[in-house]
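Shown here is one chain on its own, the form predicted on its own, set out as structure tokens.
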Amino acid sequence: MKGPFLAAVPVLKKLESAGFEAYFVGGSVRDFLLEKEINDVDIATSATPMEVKQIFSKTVDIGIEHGTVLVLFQDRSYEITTFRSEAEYEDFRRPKEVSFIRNLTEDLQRRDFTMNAIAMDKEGNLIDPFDGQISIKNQVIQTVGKAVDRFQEDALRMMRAVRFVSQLSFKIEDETLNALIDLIHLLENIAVERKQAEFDKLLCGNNRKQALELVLLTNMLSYLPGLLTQEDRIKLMLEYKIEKLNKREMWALLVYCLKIDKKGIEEFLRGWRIPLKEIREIQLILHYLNHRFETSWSLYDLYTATKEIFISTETLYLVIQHIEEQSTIGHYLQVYEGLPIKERSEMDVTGNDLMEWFNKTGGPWVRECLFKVEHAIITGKVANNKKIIKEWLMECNHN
């Protein structure tokens, strides 16, 4: 058993010593069987939320109406969820009613895919009533029970299935895929934020190309923000070697392939509910990408882009140009590291210095002068030294 499980064993023992069942469940068990890295472990128990709160002294109610309590134990936090069954779903997303039960098998029965419906006890023994281990061995994504029922309960499961294709390189079982195609229209009931979280993960998986092909095959495209009728643009995206691009670079490539004009980029990304900070980063990558198509990187471009943005831009440029050799990244990185300053705050001159030297009050001229000094430092025309900068400015002013 791996570290995260071993650290959490005392939590299971504490629940069991109080007379309840407790197991590791869900993605952590699946990833353990796949020998993948495990960060967080989820715990399911026969104890009700109130009983969990009585057993542990430090808890947070994060989803108590659905049976989940966050337990703080030995400097770690664990989400502990009561075994539950779910009544009829509404909005193709949320159950109308949740009932707490004492039976593990019934709890596992409500889960999405067989590979996620495996439990493990504190000794490492597996409880697998729906043959999830066989699905993992055969690398198959299959629903627990009828796929039509599972997708009608929660339409987001259809995106999760395709996302797992990207992340795990598994195939979707035929009946599950047919139900996905038939019911894909139910995605219109799902909040954009939920879709975005799944699409982010889909874009970053090792098998993202096949996942995007499934997005096309299933017509999922029609129910994703701004992608209706964009099939040809997505096909264009699949012509590139995209496997090593990070999330930010994938979004930038998507926007590039969609041929969205500069003004429309923010509107498209906001439509996906992408955080503003990420939107600004993607816009910067696209800005410098357009510039890169016209010319090589100048010293000042490298400086203004910043290290992260320039690396993402150059990486994307090479992908779009179908250039596999990435030596230019190393070359420009070496040039960047040799810049005399990396940001304006490192300049050995301030606006106050300028006003004192020229005996003038503040105004637009100060910003213009600082920009002039900044550019001169970057391009090596003047050293980043207050005395030398002053002499250079006085000489420029005199001329």
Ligand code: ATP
Given for the second form:
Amino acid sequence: MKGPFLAAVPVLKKLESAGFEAYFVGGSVRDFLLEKEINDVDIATSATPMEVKQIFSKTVDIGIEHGTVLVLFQDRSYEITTFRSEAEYEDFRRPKEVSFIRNLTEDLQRRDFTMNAIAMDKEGNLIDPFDGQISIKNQVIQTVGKAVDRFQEDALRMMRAVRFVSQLSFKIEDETLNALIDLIHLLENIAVERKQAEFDKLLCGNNRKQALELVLLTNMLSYLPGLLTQEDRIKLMLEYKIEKLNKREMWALLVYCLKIDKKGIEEFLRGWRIPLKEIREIQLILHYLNHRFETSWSLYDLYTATKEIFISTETLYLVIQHIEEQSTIGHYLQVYEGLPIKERSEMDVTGNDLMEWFNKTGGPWVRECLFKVEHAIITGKVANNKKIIKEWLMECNHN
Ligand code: ATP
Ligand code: MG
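If the one shown is the form predicted on its own, what is the structure of the form predicted in complex with this ligand?
Next comes the full complex, this chain leading.
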């Protein structure tokens, strides 16, 4: 067993010594079998949420109605979910109600794909009633049970299938793929937030190009916010070498390929329920990207962009220009590191200094003057030193 599991073994033991069953389940077991890095270790148990809360001292209710309690244990957190079945589904979405059960196999049966329906006990023994290991070995994504039924129960699973294509480079098994093509319209019923979580992962997987091709092939596009009828523009995206781009660079590229005008960017991204902070970052990248098409980076642009945004912008610029050589990034990074200050708070002058020097009360002029000094410091016209700044300002004022 690997580190994250070993650290979690005492959690299973605690549940077991209280008389319950407990197993590792889901993505962590799958990724462990694939010898990939393991993210969160999820745990399934026969204990009800209330029982879990009695066993552990630090818990957070994150989804009690679905049977999930977050347990904080030895500086780590674990999602512990009660075995459940999802008998009744409503409108092709998540189950109307879940019923807690005491049986592991039934819990595994309600999971989406066979590769995700494997449990592992504290000794590392696998419980695999749906042959998930065979799917993993053959690199196929296959629903537990009939694909048509499983996609009708929860249409998001169709998006999950394609995001796993992106992350794992597996193939979707034939029957599962046919059902996906037939039922893709059911995605209409799925909340945007859930789609976004899957699309984010789809955009960032190693095999993202194939996944995006599947998005086109299956007409999934028509059910994604702002992408209806954008097939040709998405195809544009596939012409670039996109594998190394990070999440916000991928979103920026998507917006770029869609040719959304400046005013429409926020609306498009809000339509995807992207957090405002990320929207602002994507907007900045696109702003500097436009600039970059016209000219090289000035000292002042590097400064205002900040390091992260400048690196993302330059990375994207090189991809769009089909330039594989990345040396400009290193070059500009060096220039950036050499800037006299990296942010406004590092300026050796304040508004109060200015009011004192000019013997004037505050007003818009203070901001303007600070801005002027900031620009002069960045472009090397004046050193970042209070005395020198004062002299420089006095001199400017004379002229
Ligand atoms: P990741 O590594 O991205 O977290 P994951 O497989 O763990 O991948 P999660 O969304 O964390 O994906 O879900 C955990 C587990 O819950 C899955 O492995 C699967 O067994 C089950 N699951 C998640 N979503 C669904 C769903 N829509 N329908 C059925 N089972 C699901
Ligand atoms: Mg997971």
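Residue numbers count along the first chain shown, from 1. Predicted, not measured: the structure shown is a model, and the values here were computed from it. Here, rigid core means the biggest group of C-alpha atoms that superpose within 1.5 Å across both forms.
Trainee: Pick out, from 113, 46, 377, 153, the position at the hinge of the rigid-body motion between the two forms.
Mentor: Domain boundary, by the fit switch, is at 153.
Trainee: Mind giving me the turn angle of the little rigid part against the big one between the two forms, whole degrees please?
Mentor: After superposing the larger part, the smaller part appears rotated by 7 degrees.
Trainee: With both forms fitted on the core, how large is the C-alpha shift of residue 50 between the two forms in Å?
Mentor: Residue 50 C-alpha displacement between the two forms, core-aligned: 3.9 Å.
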